[in-house]
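One chain comes next, on its own, written out as structure tokens in the form predicted on its own.
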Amino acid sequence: MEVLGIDIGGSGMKGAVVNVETGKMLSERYRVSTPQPANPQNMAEALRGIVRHFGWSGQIGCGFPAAILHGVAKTAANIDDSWIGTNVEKLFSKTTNCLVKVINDVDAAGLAEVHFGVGKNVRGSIIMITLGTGIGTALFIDGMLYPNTELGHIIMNGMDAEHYTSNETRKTQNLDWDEWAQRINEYLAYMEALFWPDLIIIGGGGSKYHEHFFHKLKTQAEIKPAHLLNEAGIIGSAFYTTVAH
């Protein structure tokens, strides 16, 4: 079964056709810049352009940078606040004349890793953590997603954890690998104290540099870098159409 997967972020919107049985991308990835202002009208038009690029008329899965509840955006991360309260599924379905299913973007990446990446066939609990502009999280129990976790916003040292530990913080504060690894370890210890996961998957932009800091991480759970990297959001968004209600 083929589905068009689209991964939407604050800076870019990218898509590809995906075989949802194998998790393989069947086309080259196509990317456009997220329009500014990143409001519903502008982004819906950009999405229409991606769909037209592929000549697509089938089902679409879309990862979106917000907490999504029954198709409605409840937050807005690096996009316009006017998205809050918008039924993203209805808007995108109307704009594209296709059936569109929408999921939080980190949840989408987590689905890809759990079903086709390093989390495949792992029993028990898995936390996917993306270290990027902020911190994104996805939580799974025996392969089942608990959606819209916002564990990057727990308070550490008097601030949101993502302001203390994200890859963006590493860059803006010019942290060396030892300093950043220590902050990641503090965050991971917090996650383990709360959830006792069997596996922790580290993704996001920071995972590209895992050879610099992974050997410094200390967890009781097994810890692995994400495997699918930039393709995870597209693949997971497409796969979501097979499990969405």
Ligand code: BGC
Contents of the next structure:
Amino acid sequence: MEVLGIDIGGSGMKGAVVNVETGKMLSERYRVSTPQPANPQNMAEALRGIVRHFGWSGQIGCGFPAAILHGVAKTAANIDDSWIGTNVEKLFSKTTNCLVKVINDVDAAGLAEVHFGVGKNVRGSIIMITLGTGIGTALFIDGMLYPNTELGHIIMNGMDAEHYTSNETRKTQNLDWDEWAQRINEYLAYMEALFWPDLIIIGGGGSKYHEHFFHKLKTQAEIKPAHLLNEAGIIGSAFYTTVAH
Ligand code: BGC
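Return the form predicted together with beta-D-glucopyranose of this protein as a structure block, the form predicted on its own having already been given.
To see the whole picture, the full complex is given below, headed by that same chain.
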């Protein structure tokens, strides 16, 4: 079955048609910048543009950068606060005239890795961590997702961890690869002390540069870059429509 997967982040909104049985993208990826202010009206309009680009009228799975409970956004760290309390599924379904299912963006990316990527057939506990505009996390046990973990917001050195360690912070503070790797290591040590995962998967925009910093990371658990890199969010969002209630 073909589903349009759309990965919405703090900086970009990316879509592609995905075969949800194989986890393969069937079209080129289409990206637009996340509009500013990143409020419901502007983002719904941008989403409509992506759907038009594909001439799509079927099902859509959408990853969204917030805790999502039964289609409703509960948080808004890198998007406009007016999202909080908005039923994203209803708004996007109405805007596009398609059936839209919405899941947290990193839960979506994690689903893709666990079903089609580096976490496939892995038993035990997995933490997927994305380093992008913010930090997102997804927790799995024997392939089952515990949703909306929001562990990018634990407090480290007196601040929100994502403000200390995200890829955005690397850029704005001009951190070199050593400095950034050091901060990621502090964050990973904190995660390991709390969760003792068997496998850590690193994804998100920052994972594009993994050859610069991955060898500097030190963990007790096995650690791997996301297999599907930046496509995981799109593939997992589409796949989510097959397991959503
Ligand atoms: C948000 C999460 C999101 C992550 C990555 C965080 O700031 O709170 O919901 O998954 O950024 O986009």
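Positions refer to the first chain, counted from 1. Note that the rigid core is defined as the largest set of C-alphas that superpose within 1.5 Å between two forms. All values reported here derive from a predicted model rather than from experimental measurement.
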* Choose from 171, 39, 198, 115 the one placed at the hinge of the motion between these two forms, with one rigid part turning against the other. => 115
* Asked: For this two-part rigid motion, what is the smaller part's turn angle between these two forms, in degrees?
  -> 12
* Structure fact -> With the core held fixed, residue 184 moves its Cα between these two forms by a number of Å equal to 3.1
